[in-house]
Structure formats: C-alpha cells, structure tokens
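Take a look at this single chain in structure tokens; it is the form predicted alone.
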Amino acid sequence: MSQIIMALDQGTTSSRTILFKENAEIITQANAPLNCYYPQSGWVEQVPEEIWSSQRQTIAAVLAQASLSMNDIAAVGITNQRESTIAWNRNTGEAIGPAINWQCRRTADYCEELKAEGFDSLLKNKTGLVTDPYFSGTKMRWILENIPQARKLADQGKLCFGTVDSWLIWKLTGGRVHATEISNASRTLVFNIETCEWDAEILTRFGIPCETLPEVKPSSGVIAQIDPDLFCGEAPIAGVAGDQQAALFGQACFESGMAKNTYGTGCFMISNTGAEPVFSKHGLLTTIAWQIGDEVTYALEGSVFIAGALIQWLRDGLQLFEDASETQAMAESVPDSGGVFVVPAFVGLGAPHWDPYARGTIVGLTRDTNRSHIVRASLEAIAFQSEEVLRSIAKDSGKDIKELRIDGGAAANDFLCQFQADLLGLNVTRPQILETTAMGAAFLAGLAVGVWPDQAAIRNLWQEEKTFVSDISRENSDQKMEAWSRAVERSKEWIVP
C-alpha cells in the first residue's frame, strides 16, 4: 500500500499541495497565488472558479514533479482558509457570485441588528462564537437578501452553500458529494456545536434553508474518492479540517492546556480545552477542534485579523522595503520602536476586542521615526495582539499555557518571535516544519487509512527546532501592554455606525 499523503492547502492568499512521506518529510510541494478583490471599503471578495483552479493546478503539479498518479496517493487530506463563504448551483456546479471572504465586513449592520434585539446571546449560547461579520452565517443571508438567483435557487431545491472545504470537495468528486467537516461548520454561526448539527432556529432567524447546507463529517474518516477523470486516478479523501485547527492538530496540541498560534494572513491562537466546551468570558471564540471517530475535541480560539498581511502591507503599499525577510534585519537596527505603534485594524479588531468599526492606526510618530521604527512596530503589533489573546485563553481556561507552538510564514522571523517570548513571559517552540496546517491534514488523512495507527505515533514525529525563551520582566511586559492598550483605544469606533 502506498504511504504517500498528499495535503491540500488553500489558503487566503494562495494554494498549495504538498506531498508527504510516512514519517512526515515533504516529497514536493507547489503554490498558486490567489486573489482577493475590494469591490468596496470593507468589502474583500474572491473568485471561486480561481480557488478551484489554483488548488487544482498545484495538484498537477506535484504528481508531475513526483512522476506519480493520483492513484499512488494513500488518502487526501485538505485544509482551507475558514468562514469565507461560496453558494452554488447544485446542478450545474457554477458558483452564483463571489466568495465572500472571512476578512469581508459588509454584514456588520445586521449583525448590530441582531445584537440589538438579544440574539448574539442564543448565538454564543448555541454556537460559541460572537456575532461578527466574520462568520458565515450572515454571509450566506446576505447572499439570500442580495443576489436574486439564490433565492430563486434555493426555492428550487438547487442551491448549495458551503464553506471552502465543500467547495473543493464537490469539485473533487465531479459533484458528486456536498459535505463539510465539523471543525468548519463550527465556524459558520450556524452550527450547534454541543448537539453537532445545524441548528433549525438560527437558520430560520437567518432565513436560511437548511437543505442548501452540506453534510457535517468527522475530521479524519473517509468522506468521498476523488473523480478519476480529474487527475487519471482516484485517491480518498480522508482528512479535512480548517486551517487553524489543522495547524493545531499538526503542532501534535493533543492534551487539553496545549497551544499554538499561526502566523499567517491573520494571526490566529488555539488551545485545546478537551472533551467539553469552554465558553468564554473574555472576548474568545468556543469552537471544535477536531473529531475523530464518535469523539469531538474543543478547543478555545482567538483570530487576529491582520498580522503577515500588514507586512505584506508595508512591502506592497508603502514600499518600505521589497522583500519581508529584510523586516528582521531592519528591527534589529534601531533600539526600540521609538514610541511608535501600529495598530493594524484594517478590517476591524477581532479578539478580544471585536469592533468592526475600528481601522488602522499608526501612533506616536515624531521628527525621529524612521521606516525601521514602522517595521519594528508591525512586527511588536502582531506579538501585541497575540498576547491578548494568550492573556484571555489563560482566564478562560483557567489554566497556565506553559508552551506556545508557533508556525506561519512569520515565525521564520527570529525578532518577532523573541519578542512574542518576551512578552508572554514563557517559552515559544518553532517546529522543524513550519508546514504544520497542511501537515495536520495529512496527519488526519493518515490517520484514517492507516499509515499512522494513533496520535501517539504522529506526537512522536513533531521535532522542535528553536526554543525562545522570555527575558524580560513581567512587569516590563505589563508596561508595553499598557502601552499597547492606550493605542488600541485610539484606533476604536473610527467608522461610525
């Protein structure tokens, strides 16, 4: 039996496949960048047809460089940029409209309706989210409210909602198989997360039907075999997950208090809570992390908007330097950041603050502040927003994260994360690998078929590759979170409602 897994990644910003070995090494791998569009302020879109044709040449691309066929291939694991959301005909496959991406902020009105008549508390209750544009429920309404033919279709028993794992899976099965994965439905606003299905009372508060929304399956378990008129072979696809808790699943977080945080896009930090949900009180979102089998494991989340995607800001918009592995090298040249704070609340603050209103600021500029004092800044903003979190997982929880897992295209950079060490006051660990979300998709995907019998046998194949220790103060660390606050305050209810 083949041992190889083969790992979708779609991502905000790209797709990617990597193939793996059985002892987690990487074949090969290939990336398609992606776009996002900004029809209006606020408002960022994407183009299903791209999504699906971006993953699926880097598909082609693998099995090339590898001189193999889908049918060499063990299991498909997949993992996928969550809450942004895609409707489309069920019977000729055609997406309807944009995707309305996870960053999108154009249901922010109805989510302040909703708040004003009591229902974000049934939200939380029932989902363990907060009511946020961020989620795909209020996409999906709006969809409804907006785009003619999706009511149309929807009355005819024709339109699919779904997540971009859905999309990728009806794709990959020739549309055969409308499904999702629990830890995705988990982050819809729509799904029980203590009952494990849809809920009938928000779908009717939404107006959403619920014969449009695909079929809830476990993380690891064999959902569907890909169409073997795509890429001459079939292959099952055995692992889904979102990205965040993949990348959690990959970092081997598999006892309740462990933690990990990504750098990615946005900035995004779980902890797995175990058996039971742990609502919280602190501005986090209860959410599941996995389920294998009949077990459902939770986890407690915090999403940070913006973090690479300010650098990728200052590279792009403000030119400040071409490439982001220059930003170390510029921090490091000046003592401090000068003052200076970036508060990047470009489409709003998410945890713990969750103002859709707020927008970016930069504070504290003088005569003296050059671009390596920005740099410097941006990069202290996305360890800033971090440890909010981390700070509110602990009361929460009610227990102390020893170890912060990182990963990310970020935590390549040595400055950000001694920094993040300093500031939480406790060891932060790099992997080997930073692939860990696509990682954790093969692992579920492996898992499921065989190539690895148990957690324990993927536990004993996650390796460290740097420790960063804290060594500053905690009461120098409290000082530069004040600090941090008064700078985030200022950044508040910039739009008005």
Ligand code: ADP
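Could you output the structure for the form predicted together with this ligand, given that the previous block was the form predicted alone?
Only a single chain is listed, so you will not see partners or other molecules.
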C-alpha cells in the first residue's frame, strides 16, 4: 500500500502542494503565487477560482514531478488561510462573488454595532473570539446583504458558504461534498466551541440560514474521495486544519502546555490547553486546535502584528543591512542593546495591550548608540512581544508553558532564539522540519488512513535541530521585561483618534 501523503497548503499569498514520505521527508513540492485585490481602503479580496486553480496547478505539478498518479497517494491533507469567506451556488458550483479575505475590514461598522449592543460578550462566551471583522460570520452577513444573488439563492436553498478548506473540498470532490473541518469552523464567529455546533442564536442575529453552512468534520478522518476525473485517480481527503492549528500539530505539541511560535512577518503563538476551552482575560483567542475521533483539543492563541516585518523595515526603510541573515552577527557584535528599546507598534499594539492608537518608537538613545544596538534591540523586541503573549497564555490557562517549539523565517536567527529562551526561562526548540504547517496537515491525513498508527508514532518523527537553553536568572528576565514594559508605555495612545 502507498505511504505517500500529499499536503495542500493554501495560504494568502500562494498555494503550495508538498509530497511527504512516511518518514516525514519531502519528496517534492510546487508553489503558485496568488493575488490579493484591494478595491477600497481596508478591503481585501481574492478570486475563488484563482484560489482553486493555483492549488490545482500545484497538485498536478507535484504528481508530474514525482511521476505519480493520484492513485499512488495514501491520503491528502489540507491546511489553509483561515477566516477568509467564499459563497457559491450549490447547483452550478460557481462562486457568487469574491473571497472576502481575513484581512478585510469591510464589516468594521457592523462589529462596532454588535459591541455597542453588548452582543460581543455572548460571542466571546460561545465562540472564544473577539468581535472583529477578521472572522467569517460578519463577512457571510455582508455577502447576504450586499450581493444581490446571495439572498435569493439562500431562500431557494442553493447558497453554500465556506472557508477556504470548504471551498477546496467542494472543488476536489467535483461539487459532491459541502464540508468543513472543526478548527476552521472555530474561526467563523458562528460556531459554538463548547457544543461543537453552529450556533442558532448567533446565526439568527447575523441573519445567516443554517442550511448555507457546511457539515463540520473532525480534523483527522476520511471526508471524501477526490474526484477521479480531476487528476486521473482517487485518493481520500483525510486531514484538514487551519494553518496555525496545523503548525501546532506539525510541531507535535500534543500535550496541554506545549506551545509553538511562528516568527514570520508577524508572530503567531498557539498553545495546547487540553480538553477544555480556556477563556482569556488578556485579549487572547480561544480556539479549537483539532478533533481526533470524538476528542476535541482546545488552544489559546495570540499574535504579534510586527515581528520579521521590523527586520524588513530596518533593511528597506533604514537600509541598515542588505540581508536579514546579517542581523545575527550585528546583534552579537555588541554586548547588549546599550539601553535601547525598539517598540514596533507600526499598526498599533495587539495582545495583551490592544491599543490601535499606539505607534512605533525607539527609546533609550544616547550619543554612543550605533546601528548594531538598534538591530539588537529590534531582534529583542520580537522576543519581548512574544514573551508578553506567552506570559498571558500562562496566566489565562493557570499553567506554565512547558516548552516552546519554533518555526518561521526569523527562527533561523540563533541570537533571537537564545534571547527568547532567556526571557522565557525554558527550552526553545527548533525542529529539523521547518515545514510545520504542511507537515501538520500531512500528519492529520496519514493518521486517519493508518500511515502512522497513533500520535506517538508522529511524536517520534518530530526531531529537534537545535535547543536553546535559558542562560539567565528569572530576576534578570523580569528586569528586562519590566524595562520593556516602560518602553511600551511610551508608544501607547500616540495618535489622536
């Protein structure tokens, strides 16, 4: 029997497909870029057909590169950009408008209305999310109110809503299956994360008919066979998860207290909190990590808006160096940041501060400050911001984080990783396989069809590349955090609303 697993990784800027062997080695991969469109200030759209055609192209490409047919694939896993919302006609299979991207702010006014009414506390209690245009529910409502065809199709029982996983499942099954996966459902603002069902009360408030929504499936388990006409041959779609949840699974963070942080443009932290949802007092999101069999695992999630983007700004805006990889040696060329703190609140501050009026600042400059100090303080800022979110996760869950597993482009920077371990007082571990998101989707799919017998087998496949061990006292770490907090205070409420 074939043991090759195909992972589809549908992201905001590209669609990718990767083939993995059962030992988690990559056989081959293909990428296709994907456009975003900005029709108005604050609006972000994609074209549903472009999402599908770019994904389809990469599936065909990897099969050709490996000289395989779909029949040679043991299972297909899907991981995807979350919250982005698509509506289509059940009869024709055609999308009835743009994919409203997760970044799109078009429903900001409606979210303000919900908050003014106090509906946000009900939403938080039932969905674990904050009332923000980011999530799918208000986007679905916008489609029903603004795309003329939508309401008519809904009344005729012909409207399908879905997040990107759902759209890909629909397309991959030739329009036979309208399903979604539970971690994706948990990002819609209309899914009750305790009963694990679409929430009738919220749907009524938003005016969304329940029949328009997909059937919710576990993260690991056969959902359907791929349409044999698409790629010559069949394979089961057997694992699905939203991108951050897939990365948590790909990092084998299977126990409560295990967390991962992705250091990309921003930082995305997510921590396994076990079988019960933990509701945050620090502006974090409560979300479903995955469901395997009947067992639902929950997570707390927080993000940092500007992380690697700060390094890009030093490179392109200030022209302090040519390549991000130079920053490690620059940071290590000085004994410390010389009292400099960089607070990259370029777009305001997220968890735990939530101040949209904050703006970036550099404090502590003296006549001795040179560019290495600023570079070092910037790398430290990425770790400080992550530490604030991790401390919030620990406070909310009432449990210490056991271990932090890391990935993303900036995780290549050893100085950053060591500084993070020092602040955290824990081991920070970088895995050998950095494709944690796609790997997570592959693991979920392979688990469902017996490529791996259980999660223990997957845990054994996860291998560390390097572990960074904390090298400073807790007092020292607290002092650093305290100084950072003073710098953050100076960035807050800078612009006048």
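Residue numbers count along the first chain shown, from 1. Under this definition, the rigid core comprises the largest set of C-alpha atoms superposing within 1.5 Å between the forms. Since the model is a prediction, treat every value here as computed from it, not as a measurement.
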| query | finding |
| --- | --- |
| Large Cα move at E388 between these two forms, threshold 2 Å, rigid core | yes |
